[in-house]
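Shown here is one chain on its own, the form predicted on its own, set out as structure tokens.
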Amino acid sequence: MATLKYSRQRESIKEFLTGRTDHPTADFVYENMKQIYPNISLGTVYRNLSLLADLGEIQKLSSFGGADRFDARTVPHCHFMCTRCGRVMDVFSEHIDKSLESIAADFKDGQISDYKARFFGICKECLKEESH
């Protein structure tokens, strides 16, 4: 396997999405590094998240409608997802993680590897707003 050169690009984005808990998408992630770098190009910034998704050194939230986010946390978590403001959050439970091994056992017809389970409902911003 080749050695991938090294980018200052790439570890600009890499470091603008570790630490971030909003799951930014890749016009944001663009917005943000033509600060950084005024030449930059959008598909610079696409191709550099894809590549750092498919090196498992992020993940790529897709399935929420609209465009593709970002998150620089790759341990086994789930994602809540507001359906007023499209707010997207974390979500670490072990509740969710034991009914998830638990399913992977009970299995039968195969060996499960990974999951992405994905919640959708109201943000507490927005049910404070509703009851304003």
Second form
There are 2 protein chains.
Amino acid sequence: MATLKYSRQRESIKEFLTGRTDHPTADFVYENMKQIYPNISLGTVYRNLSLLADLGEIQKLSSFGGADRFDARTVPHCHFMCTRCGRVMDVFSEHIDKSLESIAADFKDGQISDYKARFFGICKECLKEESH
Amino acid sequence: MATLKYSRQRESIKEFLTGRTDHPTADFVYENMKQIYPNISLGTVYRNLSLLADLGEIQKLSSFGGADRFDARTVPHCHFMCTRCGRVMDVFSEHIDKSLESIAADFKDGQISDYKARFFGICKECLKEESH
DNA sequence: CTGGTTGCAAAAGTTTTGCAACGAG
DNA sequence: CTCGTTGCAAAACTTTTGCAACCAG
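With the form predicted on its own in hand, show me what the form predicted in complex with another copy of the chain looks like.
Below is the entire complex, every chain and molecule, led by the chain shown above.
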């Protein structure tokens, strides 16, 4: 097994993600990291995002079409994507969490190790605009 | 609105998908279509898969990392992906369907127009191999 | 004819990787 | 010193698109 070594870049990337509630793409992370490390490369960002996801410190979301998104919130939770503006938001609901837990438990032999759910629709901001 | 015209290629693509229970990628569809239309192009496959998805005749699944997958089953349903062999299978469970419906209903203002859920774990085939 | 569809190829977009230099332990 | 990490660039992979020829209605 590879022994992990400290890297400023990796630390900054994780810190950056932790400070946000949206779900940035790798390229967006890259653009922001450039302000701290002008020479950082996109490859480094991808490598660290992958590594952090493997360690379970962040979550990779491959669910929305286009580039993958990354989320520092690692507890199982759902996402809502607005089909009009493309924004991806976390969904908070005990009802939802309980339902998904019971869904996972519904599988035979405890096969489920993880699950993700996402919902599509039009967000309130877009609905507001629509009524103008 | 564009008026749809008949195309043998589109018909074959849809027929191909309908006859399968796995969830092929565009490239896999392309490789198989070549046996019927040796000159068919990947662009045509992508265009028709997109078109069929827009028409609601098939479903595009962007949820599993790597290339998108396509599914002729259009009723809302969940998928299970084996994290070991990568296979993607449909999940049948009244319990799950009811839970997801009630999740969607939990949103205010009927915002939800669609939802997808997927579960990860190790499939029975892989578990069997593991015990050797 | 008209305009949707196709094959082809180029381009765009996303992610991975080989490699030499660098740096943490 | 060792080996994980970085920057850079090339490559791999996935999807979209411009265009002239083609074909369904």
